[in-house]
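There is one chain below, alone, in structure tokens, taken in the form predicted on its own.
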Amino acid sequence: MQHFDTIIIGGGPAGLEAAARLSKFDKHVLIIEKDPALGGKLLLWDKLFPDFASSEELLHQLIENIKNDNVKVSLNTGIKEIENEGGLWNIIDNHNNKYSAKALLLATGFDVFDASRKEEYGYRIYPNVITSVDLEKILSGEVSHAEPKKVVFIQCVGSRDEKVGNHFCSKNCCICAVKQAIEVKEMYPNSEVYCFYMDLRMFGESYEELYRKAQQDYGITFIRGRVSEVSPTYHGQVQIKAEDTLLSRPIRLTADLVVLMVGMEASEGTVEIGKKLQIGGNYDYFKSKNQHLADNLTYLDGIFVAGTSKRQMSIPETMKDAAAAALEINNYLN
């Protein structure tokens, strides 16, 4: 049995930031990550909104911050058992290694909504219907794509949607679409870019300015409308049927590329641990003790939560929440 001050489950931005902060408090930390690399969903993105910062550089800095004797990392590691015994949390991983710690931080993050659940959009059926995650690979140059003449973004795929049971807003898709639409125009200057939205929620710093820039400097067209169907055309394009909800009239638009702005859901690991420890809340995210006063605590002594394992957050919000969790844990251990 190896003992640590804190075990962090999840090696994404929240887990890495919390580990770095706890190590500065001279606490011994173990990060358990199920994937073969650190970074979580940060690995899916090339540039970040709203300043087009490099996700690779951010991840590099986060990893550099945990390179010290106080932090140990275990990759490719799942959780078999979690139990409390005598005030310590004992964990057995999928390699049958045993660990214990007084504090356990759950930073298991989110999963990207599976767009194939929205059959009317034709994801995985029509090759020119992709998701915002797929588009990042094109924008980064990892995947090549023929130059499109007309690109259509569809917002709120898997968010604010009664049909799939997700009533919540994923918070990040609106500004992400603006960022990606600008990047598409920079990569393909002669293309026409349209963005269908329910309503645009530009709540963050510089979000509204970027939205204005997209329209004024890049000529991107934003249409408040609901897309009902995407279907193939004889010439290999796709046709979008929608309703312009401002003008109350139907629209048909033919496009070479459709980008579905997929939302966030509780990750598989979040759901599994939430059920095991009985700390699951709305939509299977972890439920904190008090969203206003004790948002990193749970009703279980020694169990803390951080980042998008609780709800939808941007990366800056996640980093601040992880820092707050580290402070709570340090106070708890002292």
Second form
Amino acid sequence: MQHFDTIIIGGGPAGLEAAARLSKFDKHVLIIEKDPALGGKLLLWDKLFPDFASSEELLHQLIENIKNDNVKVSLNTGIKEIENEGGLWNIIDNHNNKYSAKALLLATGFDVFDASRKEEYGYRIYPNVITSVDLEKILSGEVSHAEPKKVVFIQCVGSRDEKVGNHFCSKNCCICAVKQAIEVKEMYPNSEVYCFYMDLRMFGESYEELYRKAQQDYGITFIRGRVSEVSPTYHGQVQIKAEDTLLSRPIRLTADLVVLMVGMEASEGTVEIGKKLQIGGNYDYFKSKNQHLADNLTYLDGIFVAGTSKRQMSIPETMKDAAAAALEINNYLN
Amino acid sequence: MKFGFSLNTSRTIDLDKLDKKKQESFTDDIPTFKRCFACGGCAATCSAQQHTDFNVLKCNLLFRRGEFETLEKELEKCMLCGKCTLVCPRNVNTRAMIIKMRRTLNTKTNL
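Please give the corresponding structure for the form predicted in complex with its partner chain, as opposed to the form predicted on its own shown earlier.
So here's everything in the complex, that chain up top.
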């Protein structure tokens, strides 16, 4: 049995940031990550909103910050058992290694909404319907794609949608679509880019400014109205139908590329651990003790939560939440 | 035999038929036109809207969607008082926008 001060489950931005902070407090930390690499969902993005920062550079920095004797990382590792014994949290992983720690930080993150659940948009049916995650690969040059003449972004795929069971707003897709629309326009200057939205929620620093830039400098057309269906045409394109709710008229257009802005959901790991420890809340996200006053604490002594395992967050928010969690844990351990 | 019914023409806006050239020359002169985010402040303050169904925001949208026939009739209702320009949060020069639209579409102006 190996003993640590804190065990962090999840090696994404939240887990990495918390580990870096705790190691500065001279606490011994173990990061358990199910994937073969650190980084979590950060690995799916090429550039980040709103400043087009490189996700690779950010990840590099996050990993540099944990390179010290206080932090151990265990990759390709799942959790088999979590048990409390005399105030210590004992963990058995899928390789039957046993660890124990006084504090456990859950940073199990989110899963990207599976767009094929919205059948009317034809994801995995029509090859020119892709998700925002797929588009990142095209923008980074990892995947090549024929130059599209018309590109359509569809907001709120899997968010604010009772049909798929998600009433919440995923919060990040609006600004991500604005960022990606600009990137598409830069990559294909002759393309026409349309964005269909229900509301545009530009809540963060310089989000509204980026939206304005997208309109004025890049000529991206924003149309208010939820797309009802995507259907194929004889020429291998897709036609989309919506209502222009500002004009109260139906609207349609043919597109070469449709990008579905997929939202967030509690990750598989979050759901599993939430059930195991009975700390699952709304939509299977972890429930913190008090959203205002004790947002990194749970109802279980010694179990802490951070980042998107709790609710939808942007990366800067996740980092701040992880830093706050590290502080709470340090106080708890001392 | 006549049944007294006929086919209605579709109300759908077909963006495939949109001729972007008119818009492009337009935005060269009124660059602020592009940044309207459809709040409707202009329409709410409009003196003409209180007596007719004239709507400044709608003019902007119709122009962007290429619905020029409908727009032509609308434009005649504006009295060019410019109250809309005063309230616009995105600083769109709506008054200049209406004048330019009239010129672009060769609408009869009462200037």
